[in-house]
Amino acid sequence: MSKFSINNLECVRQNNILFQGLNITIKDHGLLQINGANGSGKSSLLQICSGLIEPTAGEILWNDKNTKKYRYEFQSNILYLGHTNAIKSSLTVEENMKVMHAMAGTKSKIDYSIILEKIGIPNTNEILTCNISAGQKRRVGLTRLFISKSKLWFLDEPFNALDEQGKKIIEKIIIKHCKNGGIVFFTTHQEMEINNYPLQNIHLGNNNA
């Protein structure tokens, strides 16, 4: 069984303590929502967890190993999705997905059309992403959830720009990943409609960054 732990974590930005003494342990099938006002450190926490930035104090453990010492082993098991979609407007939808596939390091064959149908934007393979809506761009970015084979997902506001249908699609993908033994940390300003799966919550303070 996999285990992700945060021990006595502290984050200071611009001489402001966003959070300190934070302790979290979550195992296979775990789903954790990070709540808090703007500037409370939600995005910073996800970035620290994924190794993008360093905490002021504390440590991150993956299977009881410090992620600093076992960085490759840890990062080969994670998927981080930030606020931005991280797609190229000059490429088509499918070309962007091929780049995501290559960066994921998986060699399995993927039917991009099936993924686009599942995520609610069928028949958009050959459309330039500069010519689709904000919601459709977000869905293109979120196709990584189908492409990645990572165990541990860190998702920062995954429902941004999505309509109700899109939100439900992503909720189902997240729950399916957890049911299959995955672990998900996510932030959102939107109310979740997860009634058939245990959802853990942590709330960060209301400090202003």
Partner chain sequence: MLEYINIFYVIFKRDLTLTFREKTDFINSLAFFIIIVLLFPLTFGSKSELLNTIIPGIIWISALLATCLSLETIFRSDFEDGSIEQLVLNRYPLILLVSAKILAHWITFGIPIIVISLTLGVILSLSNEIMMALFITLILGTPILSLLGSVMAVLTMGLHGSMLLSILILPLSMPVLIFSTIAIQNASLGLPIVAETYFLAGILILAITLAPIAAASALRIRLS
Contents of the next structure:
Amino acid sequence: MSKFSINNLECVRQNNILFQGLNITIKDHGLLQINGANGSGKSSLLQICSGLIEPTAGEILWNDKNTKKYRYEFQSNILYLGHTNAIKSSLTVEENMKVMHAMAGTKSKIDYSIILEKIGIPNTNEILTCNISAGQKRRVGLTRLFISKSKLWFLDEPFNALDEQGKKIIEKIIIKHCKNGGIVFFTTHQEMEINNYPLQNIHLGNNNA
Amino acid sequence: MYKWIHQFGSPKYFYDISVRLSKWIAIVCAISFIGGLYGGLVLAPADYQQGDSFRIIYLHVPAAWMSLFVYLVIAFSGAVSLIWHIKITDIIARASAPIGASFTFLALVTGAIWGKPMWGTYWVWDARLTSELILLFLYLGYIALQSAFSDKRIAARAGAILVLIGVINIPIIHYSVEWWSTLHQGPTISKLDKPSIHLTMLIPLLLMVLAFKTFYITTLLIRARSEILEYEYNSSWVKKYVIK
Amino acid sequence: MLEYINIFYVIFKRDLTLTFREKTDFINSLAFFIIIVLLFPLTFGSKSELLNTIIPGIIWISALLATCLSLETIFRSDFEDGSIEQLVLNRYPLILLVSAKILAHWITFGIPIIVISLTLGVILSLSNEIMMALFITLILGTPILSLLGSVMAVLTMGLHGSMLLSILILPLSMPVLIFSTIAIQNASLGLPIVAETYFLAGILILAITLAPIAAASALRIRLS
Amino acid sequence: MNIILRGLKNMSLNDFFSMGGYAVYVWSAYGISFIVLFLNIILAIRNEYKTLNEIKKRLQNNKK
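Please supply the coordinates for the form predicted together with its partner chain, as a counterpart to the form predicted on its own shown previously.
Next comes the full complex, and the chain you just saw is listed first.
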């Protein structure tokens, strides 16, 4: 039963206040959607929660322990996926997934072809990632969701550059992860992305300034 | 103790202090400067060997000493800003870099000018002058790195990492240059070292060192003030202060 | 403990395959190295006495310049495609991952430079003591450059213009250059070169312990 | 006190400037040092006023 909480978080970027006094507490099975216009600080909030960036004020607790002091304990339970899908273009899809597998630290053997089928780009194991389309690259990046066993997911706009069928697959995996006890933060600039699961919503607009 | 650091670390508090302090330190600097110059140029007897050209020592030694001192100040404030994330030490490090660079440049120029009457050539590959030259490159690297970043906070902390590595390297550089110069040239009886000099020569030298140090502090305070204003320009106390 | 070795090996192998798949950086740096060394005989005339006294120094200087150019490649590709965030935010200590990358850089750029400089030494007919001194100083010197250079590469990651990286790394690599050239000169005079090798080994150990830590914290700062 | 006065008495003006034949070096060294130090302090002060005015301007047009 793990808990992720933020106490009066504040972030000032180039002297304009993106958000101030933010308090969130999320327990298991939690799903949080962060939406707002571009440049309203969605990605900054996600990066601050995951520990990539330091906030100007406030702190982030994982099981009531400050994530900066217990960095590696926190980091071994999170998966961060930014705008760029962090795959190497001169490696083949399978090699990229092998690296993700090692980085995720899961011991069990994983059959990459099954994951590729699940994500909708079957038998592309041996193709170099530079020869596949942007949508397929995004899906290769998203295979991390199947490989990693971390509890807390931070997904930065997981749905962009994906077609309808891709959106459904990602929605299914997020809901499945939340159902068996995971916590997912995700940002989107459209309004309601996932509607068949109870979710908390934070709207970041310039009205916070 | 920790509260004191934080309290002193707040830019507003530092700004008020620097306004009051810099006037007094400027006065001390002026007095010691005039005293040092008068003592050095007029009172001190000419050196038996080099005649009057040794008077350049009153510029060269304080400048060389200050160049290293300012680098250590930058390294120390960099380390403090990395560990405790205090904003003021970033500003101090950023503000004192150009002053340190100009001290090193001064030390090099006066050393070269002093070399002419003594060794006949402007640039002499003496161990101390060469490590001053490398120190100047370290400064230029730091300033170049600072100006390369748009976000001041990242610039300050990246610069702190660079300076910490630089500080660890300074003894290595100094010793390797020493090893190198004794090998190539043989031990030059360099007058650049602080000769065991007579009291009347020593006092002006100490006055000059004090003058250079107070000069550094005044310029640092003034430069830090403009950096603080830039850092905090949308905070309330700056608005109040500016309109006044 | 095993998983740490495994992740070290995976990152190391990934970087090696990456460099050998995109051969451009690899070949550019070595071509650059050879061209600089060959410039000097062209300018000073191949038979001149002056040449074979300064050839080892030239080889060392061009090794230094070639490593300077290749340092940028350690983190540039990761920074561009965003996998640097995966490195920073993962369960394994960043110091371990960064040292894997530095080792990969040394293997792909350091060792070929050593091999080529020895072959150049043979071509330009250096005596065996000088060749031995050149080998020892390069074996100790190039890892120092890779280690110090990786910290500078992190600091200048993503900034326009790679000149800044050379300006940062050259003053710091002066001691390595000084000790190596002195060792080579002593070797050419038949004197023992033990003292300089101890110095270089000392600096190398200092660099091995401190550089990954500095590179890791610089990475965190650079991304924040 | 008498040291200070003694200095003034035995040093006539023109051989003060000739510096025992090394006038060129001594005075050029001192000249360059003054210029560099003077530049430092002046740039710092000018920079401060520049930032102050900049902020004043920015506040004015924020208010408008």
